Structures are given as C-alpha cells and as structure tokens.
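Consider the single chain below, provided in structure tokens and representing the form predicted alone.
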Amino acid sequence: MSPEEKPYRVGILTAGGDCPGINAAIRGVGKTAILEYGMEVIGISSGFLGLINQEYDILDENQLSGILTIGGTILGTSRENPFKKSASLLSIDKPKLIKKHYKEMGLDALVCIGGNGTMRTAAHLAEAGMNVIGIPKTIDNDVWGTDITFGFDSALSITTDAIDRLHTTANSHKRIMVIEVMGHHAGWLALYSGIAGGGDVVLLPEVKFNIDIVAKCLKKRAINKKPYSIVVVAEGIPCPKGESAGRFIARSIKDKTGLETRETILGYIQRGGDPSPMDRILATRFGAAAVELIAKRKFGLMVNLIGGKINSIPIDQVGGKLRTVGMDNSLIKKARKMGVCFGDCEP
C-alpha cells in the first residue's frame, strides 16, 4: 500500500446475546487485519445501535491485546433489530440510517458477529449494498449453515459441570432432579449436556415426549433401587404459557409418580465466564477468515466450519433458519441403547 493510499477501513459489530468467545473473534480479526492486511479496524459499540447513534472507536493492536481468554465483549452488545417495523408514524428509517453513516465512517467493510437474528439483519444490509461478511456465535448451536458456532463448547462444559455436582445432591436425598438448560427451540445444548453429564432422561424440543412415559421410565428406576435420576430439559419444550420448562416438568412429574423432585435453572449462567479453549480456537480461525474475504473482496457470506474445515457461505441462505436436532442424530441413537429416555418411547 503506497502512502498516499488510504487503508481499507474494516468495521466489527457483536449483536444480540453474548457467548464466550466474542472477544477472541474480535481479536481475530482486528489482528489479522492490521499486521497481515494493514487494514483499518474500527469497533462499533452496542451492536446495530452502534451504527444507528454513529458509536464507535478505532481499534489498534494494543486494544486487542489480552482479550483472547475474556468472556463477554468489549464492544459491547444489543438485540437491536432496524428491520422490525415499528408502530410510530414517526419512527425514524433505521436501515436507511445505517447506510447513511456507514458511508460517513468511511467503512470499506462491515463484520456482524451473532447468530441467527444478527445473520438475517446482516444479509438485509447486504442487500441494501453494504460490504458485510457475518460470524456466526450463539451457545445454542442453532445456526443454519455451519456444523457448530463458537459458545457451544463453553456452555456445555459449564451445564455439564452443574449436571454433575446435582448428581451428589440427588444422591444423597434420594430425588429427581430437573435440569433446564438454554438453546430455544434447538436441543442441542440440552442433548450434548445430557448425554455428557450422566442424564437418565432428556427432552428435546424436537422429540415429541409424553410426559406419562417419562413419569413410568423414572418409576421403573426406582422400583429397581436406583436411587436418583437425573432430567435434562431443553427450555424449549412444549409446556404451559408462564410456566418454565424445568417447572412444567419437575412438578409434570411429582404429580404421576409420587417421587421427590426438584428443578434447578441454569439460566444465564450458562453464556458467562471465560472461553473455552476450543471455543477460542473457533473463534479465531473465523476472525481470520472473515478478514481473509474481506482482502479478496468477497462479501455477502458469513463464515463456517463444515467437516473440520472452514469455508463460507451466502449469508442470504442462513437468516430465518434453525439448524435443529434430527430425529436420526447419530448421539440419540447411541444414548438411547444404553437406556436414555427421551420420552417417546420407553427405553
């Protein structure tokens, strides 16, 4: 790049829920684009808000130093949505907005990182001409499009570490504990930490349980001495509007079998703390392909990892998708002959 040659200005974003590992995708790609590309990086706070209010700084390397192992994010984050219509007459064109300080920012690209409500908004400015390349983050695990996003593995490590210390609680008390664990409408978290931590029985939002079969899987356990059993539901499981899953289920099941059970909710405790190596790895490995499209000038993708290799992707293909658990996931079919319950069908 000759000094005359104004350096290509690259903008970062982080929107809606935050995971662990945001902060080593950042760095990813603010590392990546000034000392291989000597590019411009310029971090965007609070998500789209940060783009509607014009609130942003100039990243230099020395910002992102020491952020690799931080949960959270140092831009900071918002479930700001500027396609949603909004009711006010006189409410001002958000997208509209957007473009307009886009250009002012003097920004030659645009990086989204989030999940699938950040992919969709992405691909909407997309459309309307800007250059973005999203990244694709959510402990859910729910993103079309890529085997796995960056905060699953945090997050299963932590729900897995809460399944096992219940387990010496049950035990001790002689009770079934229910466990609800995040992901929507996706059970992923709730599959991988089930089988992980030692659950006996798992509901998943795309199996369809009855509740009576799971109310005679656990009496059967103990009337066979087994002294405990551990529950894991997915939070988005069918059950009663105003009732959480974990509660429908616990109380679901003290009404049929008669038996002790508590439920514990994980809550929010699952998408803090500090990344997980893995996850930082991920991460990484998408910051730098992002910056990598960016240099060739390729836009309108978002990063992924399909077989162990990163690749990318339309980012028109992904928004207003779930990559859900599938009835012939090869982990159900493992867990289920060596007696998980699943609730539709007795094990």
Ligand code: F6P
Given for the second form:
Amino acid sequence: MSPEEKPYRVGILTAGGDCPGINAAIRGVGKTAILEYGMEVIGISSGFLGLINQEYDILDENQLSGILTIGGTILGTSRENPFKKSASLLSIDKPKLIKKHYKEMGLDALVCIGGNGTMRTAAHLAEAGMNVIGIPKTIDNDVWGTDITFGFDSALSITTDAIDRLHTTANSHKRIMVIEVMGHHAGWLALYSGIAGGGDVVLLPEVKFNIDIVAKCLKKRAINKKPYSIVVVAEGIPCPKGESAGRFIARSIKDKTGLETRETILGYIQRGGDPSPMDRILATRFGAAAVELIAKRKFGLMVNLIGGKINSIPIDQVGGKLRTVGMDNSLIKKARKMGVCFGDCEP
Ligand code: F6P
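Go ahead and give the structure of the form predicted in complex with this ligand, now that the form predicted alone is out.
Below is the entire complex, every chain and molecule, led by the chain shown above.
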C-alpha cells in the first residue's frame, strides 16, 4: 500500500441472539485484517442498529486482545431487522439510511456475524450494493449451508452437563425428569444433548410424537424396574399456546402415567459463558476466512464448514431457510436401535 492510499476499512457487527464464540470470531476477523492485510477495523454496536444510528468505534489490536475466551459479544447485539415493514407512515427508510451510513463511515466491506435472520438481512444489504460477508453463529445450529455453527458445541456441553446432574437427583427420588432445551424450530441441541446425556425419551420438532407413546414407554421403564427416566424436549415441539414445551410434556406425562415428574427449563444458561475450545477454533477459522475473501474482493458470501473444510456459499442462498434434523439422521437411527424413544413409535 502506498502512503497516500487509505487502508481498506472493514466493519464488523454481531446480530441476533448471542452465543459463545462471537468474540473469538471478532478477534479472528480483526487480527487477520490488521496484522495480515493492514486493514482498518470498525466495530459497529448492537447489530444493524449501530448502522442505523451510526454507533461505532475503531477496533485496534489491543481491543482485540483478551477476548478469545470470553462469552457474549464485545460489540453488543440486537434483533433489529431494518427490512421489516413498519405499520407507521412516519417510519424512516432504514435500508436507505444504512446505505448512506455505510458510505459515510467509509466502509469497504461489512462482516455480519449472526444466524438465519442476520444472513437474510446481510443478503438484502449485498443486493443493495454493499460488500457483505456473513459468518454463521448460533447455539441452534440451524443455519442453512454449513454443517455447523459456532456456539453449538459450547451449548451442547452446558446442556449435557445439566442432564448429567439431573440423573443423580432423578435416581434419588425415583422421578421422571423432563428437561427443555433451546434450539428454536430445530432439534439439533435436543438430539445431541439427549444422546450425550443418555436421555430415555428425546422429543424434537422434526419428529411428530404421540404423547401416548411417550407415556407407554415411560410406564414400561417403571415396570421394568428402571428407577427413573430422563426426557429431553426441544423448545420448538408443538405445544399448547402459552405453555412451554417442558411444562406441557411434564404435565402430560404426570396425567397419563401417574408417575412423579418434574421439569427443568434450562433457558439462557445455554448460551451464556465461555466458548468451548472447538467453538474458539471454528470461530477463529471463520473470522480469518471472512477476511481472506475480503482481501480477494469476493463479496455476497457466507463462510461455512462443509465436510470439515472451510469454504463459502452465496449468502442469498442462505437467508430464509432453516437447517433442521432430517428423519434419516444417522444419530436418530442408531439411538432408536439402542432403545431411545422419539415418541413416534414404541422402542
Ligand atoms: O439464539 C437462539 C435462541 O437461543 C433460540 O434457541 C431461542 O429460542 C431464542 O434464541 C431466544 O432468544 P431471545 O429471547 O433473545 O429472542
């Protein structure tokens, strides 16, 4: 770069629900951009809100140090969707404002770290002429076009640890323990933690369950002198309005079996705290890959991991889709053979 040339300016924002590993991704983008390519890095506050309100700061190397191991996001996040139609006639044209601010901030590229909703917004921004790169993150692991998102591995550890702890208290009291885990409309976290935690019943949004089959399976376990049972429920299963999945399943089991049943709703604990080593590595690899694309002036892409390899796909292929658990999932097939009940047929 000649002295009169202005450094390439890369903006980073984090949007949607937070998850462990976001700071590792910010660091991966920032350090690669600064140290390898001599770029300038701008941290945009609170997702797309920061672009609307022009809230940002230059991120130097020092600000990127010491954040690898920390959960949450140093930039803050929001669920702001600038493309959502507002009912008010007085509403501002947010996409137009974002385009204007992108220019005023002197951005040459924008890295959007987020889940499905963020990728959809990022695709619209790319369509509007901005140089956008997406990095997929979420504990739900439901982003289309990548085998895995960072955040999932950390959440899986937390959820599995919680299930492990329920085993001992369930055994002491000879109870059925229902645990509701996050995942939005996808069952990845429930499936993986259900198997890792030795769940006896695992209920997923993707598998149509029958509560009578669940009750029959749990009664059979009691008759066979199994002292307790663990039921892992994804938050996204169909349940009556106003009642959480865990509460609904626990109430139904109690009514149908007469067995003592308790529920635990794990909630936001699942996405808080430090990232696992695997998430730190994945987030770092995604961050570095995003900057490599920017350095090659390749835009409108989301970095991904397919078959163990880091690559990228057009971001407009991602938005609006959901990666759910397939009925042909090999883990489901194996678990069924080992007696795990998914509520759709008797094991
Ligand atoms: O980040 C994904 C997720 O954790 C989902 O599993 C959950 O349904 C949702 O976010 C809830 O987040 P919030 O209350 O922040 O919208």
